[in-house]
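Presented as structure tokens, the chain that follows is alone, the form predicted alone.
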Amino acid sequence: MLTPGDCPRVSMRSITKAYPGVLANDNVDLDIRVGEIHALLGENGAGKSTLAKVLYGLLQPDAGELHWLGKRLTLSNPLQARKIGISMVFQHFSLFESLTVMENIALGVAAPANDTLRRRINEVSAHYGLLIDPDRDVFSLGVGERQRIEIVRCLLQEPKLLIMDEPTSVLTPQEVDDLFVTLKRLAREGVSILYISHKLDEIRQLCDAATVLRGGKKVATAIPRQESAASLAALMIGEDVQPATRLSDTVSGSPVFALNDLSVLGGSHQALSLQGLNLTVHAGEIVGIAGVAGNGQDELLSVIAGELRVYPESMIWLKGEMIAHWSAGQRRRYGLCSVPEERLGHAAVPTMTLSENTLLTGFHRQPLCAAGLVARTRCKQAAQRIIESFSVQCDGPASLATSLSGGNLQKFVVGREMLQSPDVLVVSQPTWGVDAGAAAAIHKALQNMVKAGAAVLIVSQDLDELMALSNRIGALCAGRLSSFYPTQDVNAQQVGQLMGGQSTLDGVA
């Protein structure tokens, strides 16, 4: 078998691959060697996943050539890399809803779903960590789950170049390491790992060998270990980052939003139940509640933004009225927004383009319809606005939303309910898959936000972006809140202990 110091197992010379208007990658070179978790870093549409789906066959290249062990490799088609030992774990899943977690492993491996895949499944997901029902609805699962199927389905196809796109971006600290053993015996097994991300401690953890994109050309090579997050983030946006840090431990604003014994019985009898949810969130004041992916925030999201309605309605405060019966139309205009954590499909609709997407929910807070009808100016105004605000790279407001980096998507998403300048925003997962410069700017905008009065709610299962930012903090496990902490009173590890089932912390006011 080939070591780590033979030829690459997987060269990239001179890669060149455009869109209508983009020049995705430019010239770009990369090496992987046998045993290498290399990191391929960048902004968001600095042409990360562009390059990694040439090197799985979903795209071909303009210009350039792969080679694989010193052979010239043409792909046409994702067939062709599995065939070779290239899998592929996507930022954006590919997963049919509908379909079980087996049903949708065995289409991916070419394998029938019977109790052998049922078994294969149970014992790969358990040697790494990565805990799944086969038999759950697809449906069913949040995102963090979903993500664990993406993992397992490659793992089962043995393979020797593993891709990976963002793949800790919804998982748990713990999971992330658990998933970092896992990674880590691969490479001394001699597979390969490209691994893309925004978190640069991470990189720096787990990467033996960076490269560096910035606007679709190569910049930089380094060894993560070497280097300081913030040096890694100077070389991928070109200059220096500023991280987030709380505005103030003490807030004096008054209560805007609450929740008040908020329970809510699950559809079947997957979905998840709240019990009895007890929350409160001041004007000026930004709060944190953590949790493990599949502990009810996607339900929790649901009935606060009115896409779930609940009952009695006394279940739901804002600004002084109960609002439990009201629609999301409704709660939107008296000035609650939200953020849900799925961007693609749920926050956007892929196939609209910006402007139509700006109009979804712009229009019950801005002027965007007129006489009854749409005004296409006022739209195409409001997109280009969020895009010049939140430094979206697309093509302008025409561009189609599954256009979008996964990025470039969250900070448009995101930029789109912060200038309806609501009281209340309520956002889930606020910088997944963004990198350290659009995270940093995304941040700035929440903090200028309560600034200027509004109240904030995280949803997040990144803590140090929690303990960044919030001023109070919980966890959500199992359908149940948490005591709220002021977040200068704990650490993240006694957060961790709330997002395990832990309801107070002893020695804690």
Second form
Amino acid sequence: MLTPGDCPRVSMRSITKAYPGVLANDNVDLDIRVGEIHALLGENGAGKSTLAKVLYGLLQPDAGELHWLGKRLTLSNPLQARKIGISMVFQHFSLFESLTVMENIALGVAAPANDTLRRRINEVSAHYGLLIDPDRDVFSLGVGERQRIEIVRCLLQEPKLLIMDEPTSVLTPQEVDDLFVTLKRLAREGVSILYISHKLDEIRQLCDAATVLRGGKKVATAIPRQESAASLAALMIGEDVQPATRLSDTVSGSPVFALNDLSVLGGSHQALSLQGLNLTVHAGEIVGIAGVAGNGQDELLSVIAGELRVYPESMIWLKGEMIAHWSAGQRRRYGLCSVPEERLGHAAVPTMTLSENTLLTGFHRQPLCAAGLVARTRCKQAAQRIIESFSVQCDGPASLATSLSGGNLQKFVVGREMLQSPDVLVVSQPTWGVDAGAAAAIHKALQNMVKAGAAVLIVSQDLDELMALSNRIGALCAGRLSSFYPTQDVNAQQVGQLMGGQSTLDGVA
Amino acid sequence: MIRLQRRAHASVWMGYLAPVVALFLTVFAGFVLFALLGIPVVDAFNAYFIDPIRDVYGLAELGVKAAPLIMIAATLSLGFRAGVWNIGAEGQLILGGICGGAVALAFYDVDTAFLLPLMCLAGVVGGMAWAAIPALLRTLFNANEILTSLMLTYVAALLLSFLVHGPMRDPDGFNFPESRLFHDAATLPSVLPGTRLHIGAPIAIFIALVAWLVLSRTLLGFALRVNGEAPKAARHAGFGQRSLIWFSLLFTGAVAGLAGLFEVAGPIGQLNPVISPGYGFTAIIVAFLGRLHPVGVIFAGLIMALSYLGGETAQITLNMPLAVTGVFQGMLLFFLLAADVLIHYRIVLGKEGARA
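We have the form predicted alone; now please give the form predicted in complex with the partner chain.
After this comes the whole thing, all chains and molecules, with the earlier chain placed first.
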């Protein structure tokens, strides 16, 4: 029984929300107390944003109830939510660049842009340490300043509950610190804050409580300060993954692929850059890069694949050549194949057939073209070979990529690159979404490749898989790579520390 | 209650049927319009669809009007498939006309078989040069080619106007804003005696077939389609986005320029302020009506050409304003876009929630 004093500011009960084909929230409970900073934690696609949008009235749940200070509440739109004191700062700002700060705020709070408003803005910004100048034009402001406008706009409405969707994904460390000071002051004044993030250190630093979502379900509640980054990561990623086949440690050969002080500068709107990455991969070994998504994996994959070319060319090496300035095609022809994280739209074209998707990356290393003309029969045969070798469930090479289930498309995409027998294969999440049997098949194929002398680099959030497959393992966190350790010398807990941002492990050689 | 229900998969046959549906709706709406204006529907139908193509001369005129539409629309289709939105084919056409026409005027009275090929070359180069501007701006500064190519169309039209009012004006032309009539060696011969049908018609069919071949059989065409469907996948596969943008714009520019040259050296025979009744813009409708398929574009081009001819006949026999052509073309595009909803949705009768 809850006494009135314990009554949470808001509680969500058994919230269920389905989109076509995916259950975004499955029976989720969430309680936020008065003056509490509550973390909503989960991987990309775990259902965090959906839950927040339900709370803000943007989405109507299919089932479940909302309670506000113990009373039943229905929200059919954000206007109602704002009226009772729920505000939200979105990941993507909605500001008019050509207007001034004050004009933007005036639009948001439906008040005239006059001296009264200017005074209120100045009061709020001074009180919470949110430095903004009401008369600056928005286009001249940086990302951190723009976020402060959004926050001030919310605070002018004197919210009781502030929802922040991944607020730090665009901020510099200094700006993050400033934001945290503001949020803590708000909480002291009794404002409840729902803080959505997958950045574990921030949550441990800032939040009083955490609700962890995985695959749309609430899997745990925790007190972040009493948890380690590793244990939070374990909650997010889940430990119920099938135990993959343990690799016998192979003898590794000569270095075939290396990152040499690889740095990528992020533009002002780019979330993350890569900073001084060093890594050598030898023939005959599997190297695993662990890490929670959003820590630079996408950038790393695109730099390695050649979608983003960087200088100086010495930052990436392949079989004794400097290749950082090479095109994607050149890299493939010289023996580097890769699988990006996103299957549909990046690794494969949804509206095209499997034959055509075989051609997509296959023509560099296989004779699928002659004199600029597509050899359609050969594409079909190559697609058929992938389908058979990796038992892809589909209606044959003519089926559209979008008609395949996620796991089957995954098998197809990974199989497509493996059958090109590259010298180096870089693959993101090799068994994401596939069933245990297919995962085992992909693992076995990867191992066979390595036995035949290829090198494999796996970038994954699936720690168990990495522990089972990799000969050496390290982690990517906030755009930096940790040191790499032989997998038999470390345990999952220790890799979790690396995922949380530690660059070396004490007591491990 | 009529409502729309999302289909699980895009309907393939609706993709082909939608243009036909749109065509019927356009004709129907057109006749409602005529009936409201008090014109007998039968007369309007005859004037619009039968009279213009009753004889060989009429059919030849259809070819004259369809040729530039088909040429331009076929190449536009390639670009649109690749996600390169060149809206300025009209301007590229005008520049082709200006450059080709300038050659004709420069070699006025020179009678050589090399003159026409030289004019064609100049037309192609002119169109390409005009298309190169948006390509450069897009690849260098990421400037939206929709805006730049469209705005350049108006620049081209004003440039043409300036030239025919000034430097290129016929010295013996009583100050009319027109150039001299091109010499015989600088005009396209008729391919069908007694008509104005010129070499452009067979060339248009040829270009449409080449475009179809490129799109469906070559790696380049594949790269264009991938870039349009999934730009990230194109980058991953190593297809250079910049070169695809350059190719799409230059190819359309070249063909639009050639079409412009064919206009001035064919039916018009001189440079005047209005060398195109909006072929470059209408070709956009043709491209979509033909489902961005170069062969579909041939049929769509003939239909749109008929709308030009029908508009002229309606003007002559029924005293309709010429604007009726634009109304028809606009309605066709409107209905086509509306009918495209049926590709992704089906019409369901009955109340929400009711299931068969």
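Just so we're clear, the structure is a prediction, and the values are computed from it rather than from any experiment. Note that the rigid core is defined as the largest set of C-alphas that superpose within 1.5 Å between two forms. Positions refer to the first chain, counted from 1.
If you fit the rigid core between these two forms, you'll see the Cα of S403 move by less than 2 angstroms. G284 is not among the residues whose C-alpha shifts by 2 Å or more between these two forms once the rigid core is aligned; its shift stays under 2 Å.
Superposed on the core, the two forms barely differ at V414: its CA moves less than 2 Å between these two forms.
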